Amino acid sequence: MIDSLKDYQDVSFEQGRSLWQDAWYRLNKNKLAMLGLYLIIFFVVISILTPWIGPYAYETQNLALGASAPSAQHWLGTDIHGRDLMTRLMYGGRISLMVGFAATAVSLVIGVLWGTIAGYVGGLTDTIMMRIVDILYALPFMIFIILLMVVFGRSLLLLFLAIGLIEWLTMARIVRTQVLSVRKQEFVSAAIVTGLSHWQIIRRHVIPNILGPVIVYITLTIPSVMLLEAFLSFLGLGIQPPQSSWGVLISGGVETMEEYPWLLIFPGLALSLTLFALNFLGDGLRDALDPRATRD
């Protein structure tokens, strides 16, 4: 019996992984997703450090220099006002990323609250709330944003709110579907029996179990918001001078792309790389957080 006990003690057991550890393990094996994550981190860090690492001051102009091609002094060239394009690109990245993250945060708060209440309460409340979402879906939101910007002025805060207020609809539908599924689980019934309030059940049991799909959709919403901001800036309804975003730089580059192609190529490349990175990361997170995926 002593030998059996020693043999039992010598047995090594594989340590299990939590859901989030397992998701990170899966994500880490996805090379494209990790590349996207590193690119996003790179752009965010560069945007934060821009005031300290920018090669020139944002407002510095050299009208005598004008638009010049990339050189040793100006690695990405200059615009028609003699401003360093790399500096404007770095500052523009701050605005574009800020719009993407801030507007997504607005849509996240509204969409999660709306979808959670509709899915958890159910019944007539769910029907009314989701019919409101259907009605809002039918509205021409691009015209709504344009009218909003024209009537109330073109400010960065208003841009955050306007874009966030139209991006929450899909988030609400996704959250509602997940809540309907979680609400039927045994642990929610057990929480009700123990006497927890509805808010406690939602906060402790419902929301934590729908975070996976929500996180994935966030990574797909940010590029959608950035594209919308770029489109509005291209139309002259987004970020206004002297501020700049990648959309503004692309808009200016289109006007002079035949004479000064670098003014379009570099902002377009920065925006494209960011959008690709976010989409790669979103696809990787979707696969990593899929509970039906087989364990490697």
Second form
Amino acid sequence: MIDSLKDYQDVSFEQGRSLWQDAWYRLNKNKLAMLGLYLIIFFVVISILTPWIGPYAYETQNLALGASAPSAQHWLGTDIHGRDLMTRLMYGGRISLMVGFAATAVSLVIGVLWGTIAGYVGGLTDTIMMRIVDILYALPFMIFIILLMVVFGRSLLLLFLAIGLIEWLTMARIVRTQVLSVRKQEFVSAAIVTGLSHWQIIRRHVIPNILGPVIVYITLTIPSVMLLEAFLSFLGLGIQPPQSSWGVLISGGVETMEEYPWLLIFPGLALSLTLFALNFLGDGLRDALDPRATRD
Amino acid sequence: MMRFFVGRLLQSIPVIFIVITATFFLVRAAPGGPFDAEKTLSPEVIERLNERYNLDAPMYEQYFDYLGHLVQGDFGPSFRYTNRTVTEIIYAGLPITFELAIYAIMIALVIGILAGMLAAIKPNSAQDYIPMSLAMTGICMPSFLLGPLLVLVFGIWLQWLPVSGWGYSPGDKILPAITLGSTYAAYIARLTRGGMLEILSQDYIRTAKAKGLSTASIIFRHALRGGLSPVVAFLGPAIAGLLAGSFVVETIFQIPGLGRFYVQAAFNRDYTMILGTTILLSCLIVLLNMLSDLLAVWLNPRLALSNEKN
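I have the form predicted alone already, so could you send the form predicted together with its partner chain?
Below is the whole assembly, all chains and molecules, this chain first.
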């Protein structure tokens, strides 16, 4: 990887830089985005390792201790049942991040397939598929997720699906626009003339060209999904105890914030920091991968 | 442009119809009847209740029955609050939610547009970075976190403002409105900045500068109309978000608005109440979305063309 200006110059003289090296170089220069990237990696590693490195077991209660302020034994304090807050934050983070990544993955699969087919096939298929997206766009999705959670019960799997099923719409639009523009390029016509199959064209020419915007949009979808999960969990319509997420912890912290403010502040900090990191990384990636895109 | 208006109007009708139909059958498909919670009810009583609420009729009959009542503005009786109709509850809650949403959107517009303009006038300076960092904080600090923190600081520690209620004591509307509006202020600031930066790089702005117009006159007379069109297009989704955000804010501050009733209905499985509020809020959102689209096109007619091309 390219780390300094010197390396960058060497590369540019000797072999020319690929689009991805270029993007990585630009991203590297954006300190906030890199900080975001490191923070995300840090949070993800912690979440994966939690069962092994968690300071206490998830269910360990210490009723005699009760809620205690941050101390040497419990760095972030304990809740009213004497459970270690840091342990609970780590386990909650696992769920929050998992919802973020899994629901984004659902939206990614549907959105990319939908957008690629619409954009590549074109014509009437395209019109019909995008009309469907337009109509779904107009639906008030937040209310529909609440409705789904009420009707079918609050399960984690349903949460992934419900959020994923709603977040794919923008992905489909982005991918379609991108595919349409690639489809018109001369190298695609050349590929058709040389007798490549549709699948080969999609794999070799279309996918590499839509990857940039898709990566950017993924980074921006994950925080919005995590926010949605926390929102639902806060209302008591998302993750259910004994499972926990940052939204659940914030909701619990609000009830006792007068006496034990740390129970609200630390979960809030964890969620906000993660959202910050992902948003900065997303903005940085957009600048790096698509310099022409305007920032909103 | 007329074609765009009519097309947009026609497009809303199937959406509203889909919303009503989907909501109705989803709620009816829910496992468990609305009277399951009361274990003590005898089968005869349940039968009579079903009869009273028309639940034993065939599904399609119930559906058309409901549609018929809906057209007359009748959302049916509430399953939980047996002596109140859903319509009554909506009438009581909706004005409060509207009031809250209007305060919030005003706060969001004033703060957001001012901050965005400041940032766009001197990009990449402190005047840009400070408001934009605050905006990022606003986006990453969701209402269900900001609200309790504001209550903790201004209500409990400093004791400046009441911690809950709506219209009971002076100043109790301030914290809820700020809580609900802050995220949108942040988005509007970013959109304003982006929109203004694009407009300020146009030739006609350079002409205005060359004519010797003052910065204020360039901004307000020439740049604002075009620069704000992304903000106007965002207003529809923003209002949809505000209505959903009112669920949280009304719960935190114990405001007797529609959002709080909706969340309670979701907990109580008050099916007619969920059905009624979902349909009402959805239709509102669809209509407001349409209005903001129309307004955006009116401000910037080129949008209609680019929409038709897609």
